[in-house]
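Given next, in structure tokens, is a single chain: the form predicted on its own.
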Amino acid sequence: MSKTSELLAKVSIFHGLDETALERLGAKLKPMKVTKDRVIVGQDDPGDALFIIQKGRVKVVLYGDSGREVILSILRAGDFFGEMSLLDGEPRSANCIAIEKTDLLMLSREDFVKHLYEFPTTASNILAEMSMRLRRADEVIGNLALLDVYGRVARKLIELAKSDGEDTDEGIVIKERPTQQDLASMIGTSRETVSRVLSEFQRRGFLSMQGKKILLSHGFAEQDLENSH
């Protein structure tokens, strides 16, 4: 099996398919590569193709008015997005942001909809993975209305940690933690008010800074957090 469908089988929306199935979708994909802070997707857009992580991290960003930034998700290597416009025909609803060098693959519409004619299983799968999205959505929402700002760091670092966090002897290892204004732009918050919501969780020995790492304690996800302030 190449590279290329060892990665499409890793995609959720393309599990079930067989290798020569996947072989035949790796052949109709584009590389792409991008530098970092590159407007991937613009907001509004049409859509034209979907994108599948191959190297790298996007974010996808609204941004108010005012310029705010709002970071709906961050992706990596084996998530992809662009398929909605691809399913509705509308333009793109948000803006993907490459937040390091990052390599893409691209499909065309054309071949992304004859391969839902083709595979119906995927079409199956999309539905399920956006279905998950919107009670990510719906979670979100509750945070924003029902949290405080201490409850909505917490509640992020333990989806990090959950994610993409490493269990050691000492606790749990978040890697690739974002930057203080990343993480405030996920929850809707200051970069100061994250920068002292942090120094609290350190006071109180629920976390520790270790350069780009946080080392979150293994009784972090069972702190009531949402009013320890």
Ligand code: CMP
Given for the second form:
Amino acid sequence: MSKTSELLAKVSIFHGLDETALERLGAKLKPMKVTKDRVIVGQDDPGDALFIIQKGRVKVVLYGDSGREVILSILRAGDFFGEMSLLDGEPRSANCIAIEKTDLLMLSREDFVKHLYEFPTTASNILAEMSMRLRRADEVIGNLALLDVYGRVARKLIELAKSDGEDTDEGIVIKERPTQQDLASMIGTSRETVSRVLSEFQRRGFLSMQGKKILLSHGFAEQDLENSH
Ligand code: CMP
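Just the form predicted on its own so far, so send over the form predicted in complex with the named molecule.
Whole complex next, starting from this chain.
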């Protein structure tokens, strides 16, 4: 199996495709290398391609009139983006920006649509992935409406501990924590507020911060978030 096919086999939306289908699809993909901070997809642009992340990370963001940033999601190797405007014919719903040097594979709108008609498994996989993204978005809306800022910071940290954390005797270590500004952009608040909440959590012994590392106590990770302060 070629390297591209091996990567495609790991992308959730292409699960279930046989080797021939993966090779054919792979032949239609164009590799693209982007540097950190490059805007790959700009909000309101017309949608002309789907992107698969081969290496690196991409943030999905919206900007307010004042330039304030809201991070909707952070996508990694094996994830895809740019499908929404291809499916509904509307302009791009958000900006997709490389957080670090990123390698992408690009599939044109025409080849994407052809592939979907030929392989209903991919269409059904996309629906499953979009349902998962909607679930996450529902959770974020719920958190914004139901949790105060302490609860939102706590929930985000616990989510990061689950996805990227390493369990140790002292607690759960998140090695590469997002910056305070990025945390703020993920939970709809300001950097100053995140800084205040993290200091408060630290003062209470819920966590400790060492440079880019953050150590969450086991008790903190298991607490009832509605009563987190
Ligand atoms: P599209 O609208 O074509 O361009 C922006 C892309 O960002 C969109 O397709 C999705 O792939 C992605 N995107 C938009 N909103 C979210 C979200 N809430 N979670 C993950 N990805 C998203």
